[in-house]
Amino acid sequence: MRKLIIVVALLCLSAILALPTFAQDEFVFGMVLVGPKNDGGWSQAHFEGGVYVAEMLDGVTFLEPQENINAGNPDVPFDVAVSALIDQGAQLVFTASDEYEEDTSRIAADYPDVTFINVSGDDAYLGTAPANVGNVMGTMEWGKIMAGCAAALQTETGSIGYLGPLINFETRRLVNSAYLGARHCYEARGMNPDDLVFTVTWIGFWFNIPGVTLDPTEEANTLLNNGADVLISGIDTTEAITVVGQRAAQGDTVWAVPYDFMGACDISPDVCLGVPYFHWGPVYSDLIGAAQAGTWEQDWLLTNPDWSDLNNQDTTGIGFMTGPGLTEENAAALESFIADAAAYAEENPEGIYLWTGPLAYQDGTVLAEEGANLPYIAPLGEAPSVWYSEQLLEGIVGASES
């Protein structure tokens, strides 16, 4: 019996020694990622946001993130991933996907002394989250409007394809935003926006899971084969620009607008019209700084572009890098459009706000009458809003429901 007690004690001591040790005043944070930290898209943008924080703030340690935590990886459930971070001392955990929204609120009740930030959810806005859970999301609607504009300025066939992930409020509002930007800039070319073909294909998840989702490579090729000469990506990974680069190398005149990550154009620069991207570093720094100082309070935060300097890595939450594939003339037109959008954001009446009526869903439901602005968010069921896009807009080809 004494031998057993000694063995157990030694095992416990070994486990304790195996855990990383930090200074008492060190603030430790972790991150649960739906994909790999080097996916060239959504997850990499979050990981680099964490690296930014560790470089900018003193007394902060960024744990190695828990990667590929999704339904296609049942070996590491969400709860296990979160517990692993907390066991290493995490005082704040970013759960970086809407996939984790419900589970974040559930598991947070078990760790009331840990702060949780779910990215893209709205439980804090709805008042349904525990007190230690907050939400943050970037207003990517602006980025997608820019993406749609770039696509419409460059298209020669008048047909744009959108490679979408799964279908929910977030993905519908981003498709709708891209469509509104495309219509506006197609008309600015002197073309009839009603003649623009805008087709969305949904693969079923944020990235390819063999046997579960549609293959994004195949779907990208199908959109091109059906007449689209510009692909806008809405998925976490880089298949759209990869396929377009391959087709261009074969002699096709095609372009792409990748997504999520600032460096996405590097995959195939000559066909890249630009990339709307999230930059999480500044807002993550603010959240961690508040938690470190003991002043964090539950909130539903939105990060916006820095309209005065769209790609300033210390201030912007949403950026847009114009790609080498955009012609000089079209790049100038896009820059002018962005300036008009910035004017609206700065409450200049001369600015452009594309969520203005007449707007209707695919089934004809009126969202906004002529001249009326659709609010960014309103309680679901009480009034229509951009945030709770229940369908795709009238004029888009594609499904609004799974």
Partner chain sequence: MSDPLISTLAGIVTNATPLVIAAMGETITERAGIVNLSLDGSIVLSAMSGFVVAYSAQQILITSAGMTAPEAAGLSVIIGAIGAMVVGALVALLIAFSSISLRQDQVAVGFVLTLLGTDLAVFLGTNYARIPGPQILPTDLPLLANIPVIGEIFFQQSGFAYVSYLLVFGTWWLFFRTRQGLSLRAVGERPEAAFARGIPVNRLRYLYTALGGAVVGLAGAAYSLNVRAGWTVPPAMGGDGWIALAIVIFGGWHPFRVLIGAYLFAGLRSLASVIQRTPGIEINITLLNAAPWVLMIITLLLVSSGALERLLQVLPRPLQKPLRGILRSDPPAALGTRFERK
Given for the second form:
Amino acid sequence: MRKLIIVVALLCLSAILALPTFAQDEFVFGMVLVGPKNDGGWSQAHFEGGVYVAEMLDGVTFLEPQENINAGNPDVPFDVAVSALIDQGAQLVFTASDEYEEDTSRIAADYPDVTFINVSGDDAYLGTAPANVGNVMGTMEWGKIMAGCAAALQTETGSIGYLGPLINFETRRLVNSAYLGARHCYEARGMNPDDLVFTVTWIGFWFNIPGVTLDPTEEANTLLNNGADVLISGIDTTEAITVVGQRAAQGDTVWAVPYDFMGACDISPDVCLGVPYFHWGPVYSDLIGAAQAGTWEQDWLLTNPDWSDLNNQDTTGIGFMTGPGLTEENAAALESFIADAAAYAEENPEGIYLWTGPLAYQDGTVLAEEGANLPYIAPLGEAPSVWYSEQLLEGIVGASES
Amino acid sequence: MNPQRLMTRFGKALIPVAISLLVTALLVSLAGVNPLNAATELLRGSFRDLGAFANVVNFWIPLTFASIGLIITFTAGLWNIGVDGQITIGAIFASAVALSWDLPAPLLIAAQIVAAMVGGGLWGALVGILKARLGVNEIFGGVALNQIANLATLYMITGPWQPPEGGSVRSSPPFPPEALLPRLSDDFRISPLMLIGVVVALIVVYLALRGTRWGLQLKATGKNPRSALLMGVPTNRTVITAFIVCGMLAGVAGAFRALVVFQSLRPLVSGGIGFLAILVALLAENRVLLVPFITFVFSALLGGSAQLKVALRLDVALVGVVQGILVLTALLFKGASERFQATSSQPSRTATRPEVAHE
Amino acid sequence: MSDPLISTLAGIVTNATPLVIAAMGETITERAGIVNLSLDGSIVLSAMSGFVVAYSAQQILITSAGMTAPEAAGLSVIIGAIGAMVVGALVALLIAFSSISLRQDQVAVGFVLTLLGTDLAVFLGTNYARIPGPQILPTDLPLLANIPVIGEIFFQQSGFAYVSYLLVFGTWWLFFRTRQGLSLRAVGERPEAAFARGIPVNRLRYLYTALGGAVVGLAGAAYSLNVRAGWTVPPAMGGDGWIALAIVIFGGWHPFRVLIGAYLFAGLRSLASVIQRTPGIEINITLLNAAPWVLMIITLLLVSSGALERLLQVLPRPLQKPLRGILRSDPPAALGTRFERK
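Coords for the form predicted in complex with the partner chain, given the form predicted on its own:
And the full complex, kicking off with our chain again.
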């Protein structure tokens, strides 16, 4: 017994001494992810962004990310994950989910020397975050209008299904953007946009939590059973394209538009119309470069598509990778749509293409009069904006509030 | 108890521990990690510094509350799988008070804990009434009520307690500072109030089971409800009160999770502590005084699990595997040794349960 | 796909298939007097194992037999399903061993295995989560698939669904039309009497626990190789084991009623998404997700308490008796109790 105690004590001691250390001049950063780093979606896009930074910048170390830190996994709380990264020497921590917004601001106060970047929050915009917290988000609205357009170009049944996560401002504005893109391109095909059926099913969270959310596999099938032949994914994981691939293999004519991660089409290339994706590498490089040089300042940062070269891996923040499932003719139509969007973006840096009046919410509330451009963001309650989408748009089938 | 019996008992406890460690080591090696590394990281995660140790204590307190509650229902022969839901409802009730009542700190804290006990007790009573009056098996009633409690949490977060900026499922608004329990120090963030609470609960439940009429009724009901009824024990009432008291203790555990661990209401707020508590109660075999030790080991494992994940990328499920295998081998070993004794010498079944003599 | 209503109903049959299979396995086990409470963990563990085995089999078939992925898929799924059944049977055997041979509480061991099965599956299966693997696709049954409505709902399904129909019918046949079934039921109802008639009670209990466990394992395979399209962490089939256990009670340990119970639960679940898409109905989505659990309590309340009997009393007398025969049922009398040779 005594021997055992000595062995255990020695082991403890050696473990404490073996704390990892890095050379003084290395800049260390880490990230907290909601899902696994290989989820084929949201979390993987962030992970690849970190890998990009580690390759591009000298003297930078990217720690193994903290994966699966989420409500479904309460054994490892957010605070423990963050302090583990800081113990390993992290000087900058990306907290890559809106789920972490409040926790990030809270914990940042305990670590004033560490820079925190919360992805998709708006505490820095609202001025409620400590000085060492910044926000970054991509203008995925652009990606989603392209997703909606691709779906509307290809649909044969005139019915599109959208697999939504939970309901909030972000998810509503993304659904709305996809719908606007779909209407526009359906009309461009010579069809009546009012005939387009656009149905949203919310599963209740960013990904499946058994017993708590609806099952995304089941819901994807249900949307297809109800007549949709294109599924647009709005959730973090890949169920939509997996199900569509399965249905196509049994002979159904169906397609999918996955989400978040550039490589998401690979799961089932033949049914993939394309994927709107976040490309975090360039903006992460800028942020880390600034932090390394000591010039970083609190900011609410938006990353945009590089309109001169949408899929340029060194410059774009939001991209759209066309999938093998899109017909050549439709791919050409999508390309000319993207050119129109680019032209609009040049002229209206404050707005998003197609978010132009007349626009109305589901309950009939007018959002923008004929010809008026909606601003991207404006303080909530003072003026309507794309960012604070309070309802789904008129014409969408689905719930606006949970 | 003489030293020799103590030794054999100790030896008996050690064999399942050794077996489960061996199996775990094998699994860890399968995952490509040196088991010794895993063990050191685990210990480092739990005991590295005061902060890490406080984390262990913060698992230990709610787990112990729930486990001693379960000793009560187990004594009455009841499978209170619904304990996890009772923790959750306790957390919701405590949050309701924290978010809506405007009281000075001491009163607010007292009100929160009382509310949590009421909530947990009600949820427990529901299982008890379903079981005793309506014949619904407590296991299934409990499982369903657990899920409903989880969904109720989500409903409160996405509905009535929506943060001002709207639509999110991450948490309720953070509780006001008056609602939070005072901490021992900034380095050692544990709540002395709750620590005292656990000790008091341990003593009270120990005494209640040992020396009160209610304790005897619980035991009689647990042994054989039919003959207990014939002996004049109001078994239905005993069953329901057992669930209520267990629910109240679980409710305090829930209040702790919300008020101390998260400082807001979260989805899946219990963190599965109720299920762990069932494993603890199975290991303790209705002996209240063993509970704090078992829960301490479990909490140290939980506290270290995050470190395993962080340092060695071992999934936290590993800790669940260790705990599960430990309880399973303990049950199997107990069966095997009883079997062995039964064949080698005539069994004296009453000897292991001296309390029967009191009845 | 044709009419949305028909395809929704067909979807319900698809989604209910693993529930039907799992509940049928448990029905067999419980009819023999043993409770396999570990269903939720068994299903998850066998779903993981089934997927991993099928995935590995496919890789081997591709590299060594030179098959293409689609060619290898069918055989791989069958191998995976067998793997899952072995795992399910092993878990069940552990329960049989500890309760019959070691005289431990079935519920205790079953509960521990519930938690252990899930954690073990997550730990061992992390590296296989969310990778594309072999899946079984629906195939129309010749002739039957062409029947209007019925054919579209029931006979344009995957192999697992067809197996589930056979299983339900086969279980019924075994229980009520064979000598083995008579012994099986005797062991679960009156083991002493059965033993006196020379039936090896504990040997049969071992056998049917293992058989039932293998069927439960098949349900796991039905999730990961068909209905839930692969293996994910957290396991997408978590929680369904408990529903399957409740369905056995709801179904009164009778194969046909268990089948109806499974379809009912699956139908209710799909209602949650139907209502969401129906304009004009404003119900909180989270509350809708609670519906299956509320239904679980209500159905158990109906079958366990006197409520059903009181309900029957209201009906005209000639209706009472046949209805009671259909609706009421008691658990196997010796369910969960030990049998020891005196």
